[in-house]
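Quick heads-up: it's one chain on its own, the form predicted alone, in structure tokens.
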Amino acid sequence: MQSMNLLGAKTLFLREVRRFLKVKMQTVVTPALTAFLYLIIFRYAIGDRHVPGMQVDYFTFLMPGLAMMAMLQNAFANTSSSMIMGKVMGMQIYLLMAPLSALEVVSAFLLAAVVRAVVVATVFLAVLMPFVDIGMQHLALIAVYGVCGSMIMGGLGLIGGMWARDFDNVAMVTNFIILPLTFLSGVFYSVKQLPEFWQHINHANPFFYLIDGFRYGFLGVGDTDPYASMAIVIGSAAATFITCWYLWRIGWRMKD
């Protein structure tokens, strides 16, 4: 049985981390600026209005969802951009030839996506925390939903990058799939405010459970039972990882 190439996997992981840290305007400055704009728009435009059915003001309700949305989008961007840049530059063939198994490659890519998501969320929350009274009531839920959500989106970014042939293909996936699903996942509203039909539609959105469970970890309130939803989230993360592993193992669309 072949032993794992831990040094090679670590090297790939560090390459991916250093790659996104070199663009600090995207990974640090932009989330901070975005958080500040949300503060101005929602905090001071809406004031202290409360979410119907919840004893929490609207901006406090909004903040965890915005942080999670930023995590999801950045995790997807990290792996998809790495894959498509490698394809365009003709570099992925060297990664396929490297003495790394599919398990090691996928693990390195997804772990780097999780790190970027955590960095973005930390910067985002650090800017907003002084302006809102919010706690971390369930740290375990925050960790599980944050890591699993980042893994799922990192995996989808990896699959999207393997499928795409150029940057336009990646942009199409981002604009027509990722952005609508994240914006319509209960970030800006409680699904209990919606008509019953649209509540059922919203519950079919997998991102809804990520946003709601993450929010529950901070506020202790949500639209669903986060412990029941955890099985869906962990199962989705596992399924995404296995799919990425299989597609990389067979070199799906990587040798075209």
The other form holds:
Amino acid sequence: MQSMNLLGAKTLFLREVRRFLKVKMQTVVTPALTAFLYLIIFRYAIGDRHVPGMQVDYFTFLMPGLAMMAMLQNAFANTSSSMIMGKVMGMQIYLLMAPLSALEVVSAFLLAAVVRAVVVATVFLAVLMPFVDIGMQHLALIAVYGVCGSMIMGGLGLIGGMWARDFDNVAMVTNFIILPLTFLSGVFYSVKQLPEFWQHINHANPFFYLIDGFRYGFLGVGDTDPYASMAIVIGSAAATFITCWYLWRIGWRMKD
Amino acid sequence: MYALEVNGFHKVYDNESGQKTALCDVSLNIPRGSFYALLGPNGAGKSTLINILADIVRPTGGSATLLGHDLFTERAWCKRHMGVVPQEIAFDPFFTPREVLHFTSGLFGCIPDDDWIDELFARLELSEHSAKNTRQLSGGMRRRLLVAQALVHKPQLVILDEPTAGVDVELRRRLWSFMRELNANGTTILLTTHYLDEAEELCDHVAIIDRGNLLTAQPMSQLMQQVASSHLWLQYDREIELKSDDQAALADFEPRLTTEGICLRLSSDTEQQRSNSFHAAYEAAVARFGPPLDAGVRKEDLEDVFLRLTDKHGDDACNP
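Alongside the form predicted alone that was just displayed, please also present the structure of the form predicted in complex with the partner chain.
What follows is the whole complex; the chain from before opens it.
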């Protein structure tokens, strides 16, 4: 039994955090600007209209979903961009040569993705808090859904980065898989507004449970029971983690 | 005791055009504390062998031990005690060289040692660039940073895969002087390079591989004593042609045309044989081409031996 390289895992985690902090324009300023734009568009253009079947106005309904969407996209970007950058610049070999187990590598990458997602969501919500009552009724739900959602997306980013040969491949995964799934997950609407067929389709989208549970944590209203959905979310996070661990262990698309 | 024992490394790559054998059951024993040259032409399999050791490439077969530890079952231990300078320049565009060395130390499980990092910067002439972004470094500086990354965790085996490509002569000399010092202090060094004169000067052991096959592996002095022979060179004021009857008449001396004339290999087993061989070769050449303008005897260097061994090997590859 070989001892764990905790210092190595911690170093990789810190390296990934410092990497995204080096590009603050993307990770801190951009979400703040996006929140400000949402504020102008949705708050002032749509006004005080309510979401059908819910006792919340549309803008308040949107905010947690938009925050979660930003978290998911940033968690994915953190791991996928690090992986593909490492491959293109040749730095990936230092991870392969380092005495790090798959468990250590995957834990460090996913934890850094969660940290970036939390930073982005915090900035996003901080800009909006003076203008809207975002509630935060169930902090535990917010934490579980936020962390699990970021872990799932960080894991998918890691898998996407391992699969990709170039930046174009990563853009393909982002634009054709991640973006449609996040936009069609109920961020902008309540599924109860949809025809029955599309409601079923929506329920097959794992991101729907992430958005809905996270929103429930803030507002106390949602389309599904957040405690029942939690099993799906935690199960998905665990499955993603195990898949990442296995793929790293066998050196999928990284070792000849 | 050997620092590294490689037993039957075999590697077959699957690619679009079928299978390509890069290594054919290569075995090497690298003595502890040695400065070991691994030589071969491009595509010989040197980098494949190194990449298997570094865990970048999976072997098709074979085993290895590093300082008595199994390379494949005790990977983490072996990685901690091995530093590799990769052939391709790799750099992280987000960080400075100092940050890169801090991260590399940490990844290898070592608390960054700033005194050692400063010494590495000084020895590799990167001190004044240590706070710049790696994007601002020249190709030569980036290559030296790779050397620093391989040494930052003070490994017992250092593997240098063509570390001086693109590095100017003066810096190369200083790098080699640093490597010699490390070697004198007990670090085992495995070097691949295309600068054979440097390999001959630096290394005490040598292995030559070609097309995935190990051609020879022995102490440098033994190779130069046993394999390197002397050549008689003859200079002419006209172009010499080696016709088939010339080839047959001079076959014992393995004739080779040079830019100025012809070169004949002398038998090198004993002083007497060398002397007889010299006279026989000179007379045979004069009989075929007439008296030369100038003539002389030259001892083969590593480059000659390398070319002779790899030429002889020809197409005798294990590729299917």
